[in-house]
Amino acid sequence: MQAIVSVPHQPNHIEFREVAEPVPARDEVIITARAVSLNRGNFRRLAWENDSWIPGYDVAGEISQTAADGSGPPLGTRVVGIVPSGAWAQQVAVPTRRLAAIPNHVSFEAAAAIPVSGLTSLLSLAHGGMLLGKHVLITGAAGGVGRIAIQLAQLQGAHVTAQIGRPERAKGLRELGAASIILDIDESKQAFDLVLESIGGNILAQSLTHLAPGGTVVSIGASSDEKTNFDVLGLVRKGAIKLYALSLFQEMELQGMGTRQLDMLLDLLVTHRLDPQIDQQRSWQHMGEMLAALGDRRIDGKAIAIVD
């Protein structure tokens, strides 16, 4: 089968290769991939992964081999799933606890945009407890996770502030539910009950200083590649606050999340309460160009590759 693999010395660190088909565990199905998504985590890992690693977290397609243990949907079912790696291939093995049937009228492309962004958002927002009336800050809000998180926080009744790096990246954020849009967190006079933070560096330090007493910062990444320095004594004087580092796949195991939450997110697509925010949708033959655009922050929302 064909797959996209990591090649350290190639442009964009990838190339297409013929690789062995996956051998599923007893609780895994084989999905014939129709669409996969790009995520910043994959982009970053390509810079240091060994030759022949297959990237990709999100995959949507049809079940071409059912699970040996009898779990999961039947043969031919349209499904979307999430794996720690290996999704950028024609055939993907996915545990049945981490996939969901795609409803009628939801495309493969829309479904593929959901797992990483939707589950990361759900898990992060859950650390804020009941969000009705609370103030939530989302950094890097123009990206895939940010745009989904804005919608889910707004659905829960939160007052959402979106932080972005450039003014032009504000496009569409108010329509998604952002009540305020800022470039610099220090512009805001608001104390935040919850922060979803993906930038690291000084942005993370600013987020901590703008927490309300009892507030929480959930760190889901550090795309700036900068170290964070902050005043510990100042935080102690502020009162009880929390900094939580969230790793998606570890958190999914801890919380037992998977099929049920994917079903819920897909239902939000069906009822038009959630927009997948697909900014770019192209053949996977153009994966290199899409990766370059993602790295340059020229993708507002999600980029989806069609496996053709």
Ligand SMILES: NC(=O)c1ccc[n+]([C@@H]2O[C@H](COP(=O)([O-])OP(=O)(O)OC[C@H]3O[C@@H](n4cnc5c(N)ncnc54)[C@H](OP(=O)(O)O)[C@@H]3O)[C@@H](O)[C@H]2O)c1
Given for the second form:
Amino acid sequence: MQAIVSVPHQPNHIEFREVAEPVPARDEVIITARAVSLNRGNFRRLAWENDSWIPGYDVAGEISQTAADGSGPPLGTRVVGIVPSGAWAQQVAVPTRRLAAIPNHVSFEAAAAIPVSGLTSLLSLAHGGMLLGKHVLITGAAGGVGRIAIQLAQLQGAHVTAQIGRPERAKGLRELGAASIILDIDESKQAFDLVLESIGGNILAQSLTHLAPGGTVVSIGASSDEKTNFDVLGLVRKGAIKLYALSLFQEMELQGMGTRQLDMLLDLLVTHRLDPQIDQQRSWQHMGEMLAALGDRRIDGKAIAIVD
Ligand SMILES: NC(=O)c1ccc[n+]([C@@H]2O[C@H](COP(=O)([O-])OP(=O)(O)OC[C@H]3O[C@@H](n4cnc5c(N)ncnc54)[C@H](OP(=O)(O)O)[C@@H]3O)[C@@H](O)[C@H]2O)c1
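Same protein, different form: I have the form predicted alone, so give me the form predicted in complex with this ligand.
Okay, now the whole complex, with that chain kicking things off.
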């Protein structure tokens, strides 16, 4: 089968290659891929991965081989799933606990936009408890996770502030439910009950100082690649705040999450309460160009590659 593999010395660190088909575990189905999504985590990892690694977390397609243990949907079912790697291929092995049937009227492309961005948002926001009336800050809000997180926080009744890096990145964020849009957290007078933080560096430090009593920063990454310095004593004097580092696959295992939460997110798509925020949708032959756009912060939301 054809797959996109990492190649350290290529400009975009990828090339198409003929590789062996995956051998499924007893609880895994094989999905014939129709659409996969791009995530910044894959983009960053491509810069240091060895030759032949197959990237990709999110895959939507049809079940072409059912699970040997009898779990999961029947042959031919349209499904979306999430894997730690290996999704950018014609055939993908996915554990049945990490996939869901795609409802009618939801495209493969829309479904493929959901797993990483939707589940990360859902699990992160859960650390704020009941969000009704609470102040939630989402950093890197114009990206794939950010645009889904705004919608899910707003659906739960939160007052959402979206942080962006430059004014043009504000496009569409108010329509999604952002009540305030800011460039610099220090310019905001608001204290936040929950921060979904993904940029790291000084933005993480600012997020901690802008927490309300009892507040939590959920740190999911460091898109800036910058280290963070913060005033520990200042935070201790303030007291009763939390910093939680969240890693999606570990968190899914800890919380026993997967199919049920994917079903929930897909239902929100069907009922038009969630928009997948697809900015680019092109053949996977253009993966290199889409990766470059993602790296340059030119994607407003998600980029989807059609496996054709
Ligand atoms: N922990 C986990 O399991 C988990 C799961 C999903 C994602 N993540 C991480 O969470 C982050 C967000 O993911 P995503 O899919 O939403 O990424 P994305 O679509 O690329 O969005 C990242 C956003 O960060 C902002 N940003 C600020 N400084 C940046 C910099 N120096 N380089 C790149 N972006 C910068 C950009 O917005 P502006 O241009 O407006 O500044 C951009 O919209 C990534 O770091 C990703 O690896 C972690």
